[in-house]
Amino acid sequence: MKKIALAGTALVAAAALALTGCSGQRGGGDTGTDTGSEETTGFEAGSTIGIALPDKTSENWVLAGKLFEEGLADAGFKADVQYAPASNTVAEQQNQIQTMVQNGAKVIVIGAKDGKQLATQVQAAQDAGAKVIAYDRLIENTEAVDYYVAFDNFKVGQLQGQALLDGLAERAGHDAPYNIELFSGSPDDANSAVFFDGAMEVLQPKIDDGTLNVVSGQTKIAQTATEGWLAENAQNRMDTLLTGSYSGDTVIDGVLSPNDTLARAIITSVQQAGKPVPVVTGQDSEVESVKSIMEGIQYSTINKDTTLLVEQTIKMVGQLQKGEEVDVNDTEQYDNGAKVVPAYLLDPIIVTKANAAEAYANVPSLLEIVESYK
């Protein structure tokens, strides 16, 4: 996948749990709202809307399912929310989408388990007259995707890369060069490369000039990937890195982690090895990571408000039902290999201990955690 250039939107926090991803390709910062160019004739009020989500392995997917059930009901729709179990292959989600098509869903919102393997199912949806919205993860190599709604995931990576640099300057206790390692997400998630590319736009110049030293030499996404976004896979890789590259007094100063679940696994590995905890980034504002940040352990996370993302998706569903043009703010960047998918992007927020109270001002459950550490 590639992106072309430009985009973004703004909006901040809220949600009881903590949020993901989570999540296409490079983003920018346009906060205006355009409308989709496709015309639609609408459909009956009260129709079924299919919601196909990948699994329940992270807090944001669980929250999203609950919010879709409640929000679609409030908007007068029938919600069919399905999860593909984490233990199953993508075939389970393929079957779920096919069933939604057969049951007459008018819109199918898909958080892809593997965005490269759903072309047949979304084509069937289009052939049946349903609209397809890719939610949080872009569906690739098919023209049968009508819209994409997500946070600006390239910006997420940029924020993570800058947070790593800022944390090293603040906490390393010595001047450059700094010893670091790089982690990326699951290779079946289109967002993994976007996060990584965004971060490397910030970090690669510092690797090139010697400010950062990737001791293991593993700087390619294929070397840094974490299959399934599983914590145990990240911890095992960190164990191997520490054994192979950080024996004796060699210290690891920082780790680029793409989300909070992996960040905590990486920190556990370092602690069990008896080494000082490095600067570790994250994403999703998971409760345990927010606590860790306030305790001065994990350095940063990203606040991506799942509530806002679901609300925007339901708004798009409502516009489709009424036959209105659908709001988008990016019509140039998200090339899925077959078409440029019109997108609506929201802005992520970096969170460290220093700005946590401000970042979570509209998230009572997380603000309460932050204030408990004062």
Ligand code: BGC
Contents of the next structure:
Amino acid sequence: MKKIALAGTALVAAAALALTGCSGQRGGGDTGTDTGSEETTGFEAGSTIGIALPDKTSENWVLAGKLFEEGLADAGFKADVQYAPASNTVAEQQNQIQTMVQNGAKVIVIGAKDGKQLATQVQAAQDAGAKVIAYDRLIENTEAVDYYVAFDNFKVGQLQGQALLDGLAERAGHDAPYNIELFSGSPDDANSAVFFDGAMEVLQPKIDDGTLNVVSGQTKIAQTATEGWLAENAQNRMDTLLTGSYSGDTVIDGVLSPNDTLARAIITSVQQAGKPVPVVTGQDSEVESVKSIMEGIQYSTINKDTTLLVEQTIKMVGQLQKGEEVDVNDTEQYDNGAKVVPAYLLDPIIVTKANAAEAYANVPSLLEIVESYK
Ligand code: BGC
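Switch from the form predicted alone to the form predicted in complex with the named molecule and print that structure.
Okay, now the whole complex, with that chain kicking things off.
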């Protein structure tokens, strides 16, 4: 995981990797089909599958629980879906996983609240003969995680960075330099650094050449973090940035936001300060953000179709049950600090007002919203 967190200079790192022949660097790897899968012995059909999800910090987590219930039942499994409550999430999630192990779950799928605090629980799972799949968020510093399934997080960040540049060119109403601020996700989520690194791979050269001006000077991930992925924390930080760095007529042209919940909080803050809404990125295709994009307020989001991610996970569970090889398409990028976790990565799609109909062609509920704006 250390390597992931340090992957800010992914290209340089990838080059170093090629030279040393060392594996495990995230970023820049290809995601073509790979045969790095593993034989297992299988287990009884109809077994219990544990699904441990974090608190509901975005709509994707709410939807995932429902889809796992339905999809696992359809595939003939017993689903034990648990969410960690918003308070005391880490301890509760640890307990939930421990209980799943004790109850004999054969596979435990985990959307980690804090990927660094589950080593004991996943080791217990492995010792009991269960398989562990890290879902959406990597579990760190343990060998006892068998697979990782997620959208390509680094690519999400790259798409966000590029959308910010495109949006500025389209909407800022003036030439560069553009005044921007940067936000990242919760530090206990392994994805946060990967999203940020992906975005900074695109944005850093533009900061260096003066196209972008981070007026607050806060460009380090620790300075940009949003504890708990909570909207109020992003809104408070934006309020502080506006007061400190955008007094008088100083305009903010753009904000890198790692997801939709935070994007809307950032937009609210700017609106309350009486300033024009900047170009703001997002992620997750939350209903309120899709509406905002269609209304020309939020600039972009990412389509990471939860249905596809849950389907892929259930497919992996089915392969484990039958003792078949498990599909993975990446065996290089996700070093969790103890091992390189074989991963199946899905492709995220950037969404702006211009391509929304096309981007949601296979997501009827969102397509309906987009079409209602025509
Ligand atoms: C997920 C994002 C989500 C965030 C907050 C991340 O781990 O990948 O899709 O916006 O958590 O819930």
